[in-house]
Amino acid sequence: MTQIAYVNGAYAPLAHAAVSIQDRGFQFGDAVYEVWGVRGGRLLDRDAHIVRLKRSLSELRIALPMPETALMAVVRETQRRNRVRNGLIYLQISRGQAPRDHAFPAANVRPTLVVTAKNLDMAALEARLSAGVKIVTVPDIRWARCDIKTTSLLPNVLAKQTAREAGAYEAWFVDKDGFVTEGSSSNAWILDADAHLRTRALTNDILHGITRAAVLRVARERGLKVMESAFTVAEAQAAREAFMTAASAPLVPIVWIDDKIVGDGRPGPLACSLRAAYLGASISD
């Protein structure tokens, strides 16, 4: 089936959809994005992603290109045209098309809106969940506003490529003090030796993950001992369990960090149970 994209008011086959070479998203990475997970045809954490999108736009002083209700209608129609049941919806908004100049363009320049959707290979995802994945650690060389979901992702690209070349699924960034910040496209978690569920606190150092927030809520509702605190690579390697969260792959167990096996080398029971609880609680109509 031909994939369909939405670009600035029109739906077109993905191979023919395009934006100007003078679009500021292309020229400067002057853009933000959001990704919704889709399960059983329904969006995961629909409203929370919209809230974060608006925050990212506000931080960069980019206007929402249309009312929220119209925007969600575009998201749903793109999903429908691509027949996405279990997959992802990607939305990107740039500051728009203008002659190349670092400063903002004139106020009448309209933001560019792009929406795409695709189904995921669920068999491959289930295989990763069943076996767990390996990750590597890399120095965190990103800018000081990782809380804004911008398309300026070159350090993330380099980290992900380092992971691929090492035969790993993901890379975790490590700050100058030796603490894990987050993954190249995920938030980082451990169940430590004292049975505390830990993930780094929200600051400008990490993306404020929507799946992260939902899993925290589920964990607290289940009475788990939750700590929003940083942990070192050594603590992660010595943890009972480790896992990552992201819209694209909620709660993927980690069984290997760099050269160390985590726990008994198999996905832990807490990660598996939290994933099931999260999926049951986070589907939106």
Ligand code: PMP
Contents of the next structure:
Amino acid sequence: MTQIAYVNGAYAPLAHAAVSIQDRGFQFGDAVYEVWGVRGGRLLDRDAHIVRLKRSLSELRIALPMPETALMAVVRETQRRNRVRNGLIYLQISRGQAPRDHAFPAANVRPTLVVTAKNLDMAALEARLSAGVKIVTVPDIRWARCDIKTTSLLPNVLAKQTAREAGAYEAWFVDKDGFVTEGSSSNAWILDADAHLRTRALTNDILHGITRAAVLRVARERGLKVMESAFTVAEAQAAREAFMTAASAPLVPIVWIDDKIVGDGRPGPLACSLRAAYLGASISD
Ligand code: PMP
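Same protein, different state: after the form predicted alone, show the form predicted together with the named molecule.
All chains and molecules follow, beginning with the one already shown.
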């Protein structure tokens, strides 16, 4: 089936959809994005992603290109045209197209809006979930505003490539004090040796993951001992369980960190049950 993309007011086959080479997203990574997971045709955490999108835009002083309801209509229509039932919706807004100059362009330059949608290979995802994945750790070389969901992802790209070349699924960034910040495209979690569920607290050092927030909610509702506190690589390797969260793959168990096996080397029971609870709680109307 031909994939369809929305670009600035028109739907076109992906192969023909294009933005200008003068687009600031292309020139400077001057753009933000969002990704929704889709399950059974429904968006996961629909509203929370919009709230974060608006925050990213306002931090960078980029205007919302259309009212929120119109934007969501585009998201829905892109999903419909691509017949996405279990997959992802990607939305990107750049500061727009203008002659190359680092400073912002004239106020009348309109932001560029791109939306795409695709089905995921659910069998491959299930296989990953039942086996668990390996991750590697890399130094966190990113900037001081990792809370903004910008398309400027070069350190994340390099980290993910390091993971791939090591036969791993994800890379965890480690700060200069030896604490894990987050994954290259996911948040990082452990169930530590004292049975505390831990994930790093929200600061500008990490993306404020929507799946992270929802999993925290579900965990607290279940009365788990939850701590928003950083952990070291050694603590993660000695943990009972480790997992990662992201809209693109809600909760993936980790069974290998660098050269150490986590727990008994199989996906942990807590990760699996939290995943089911999360999916149940986060499907939007
Ligand atoms: N951290 C980073 C760096 C990410 O790119 C992502 C996924 N976009 C996440 C965390 C997870 O965020 P979310 O749960 O909102 O997808």
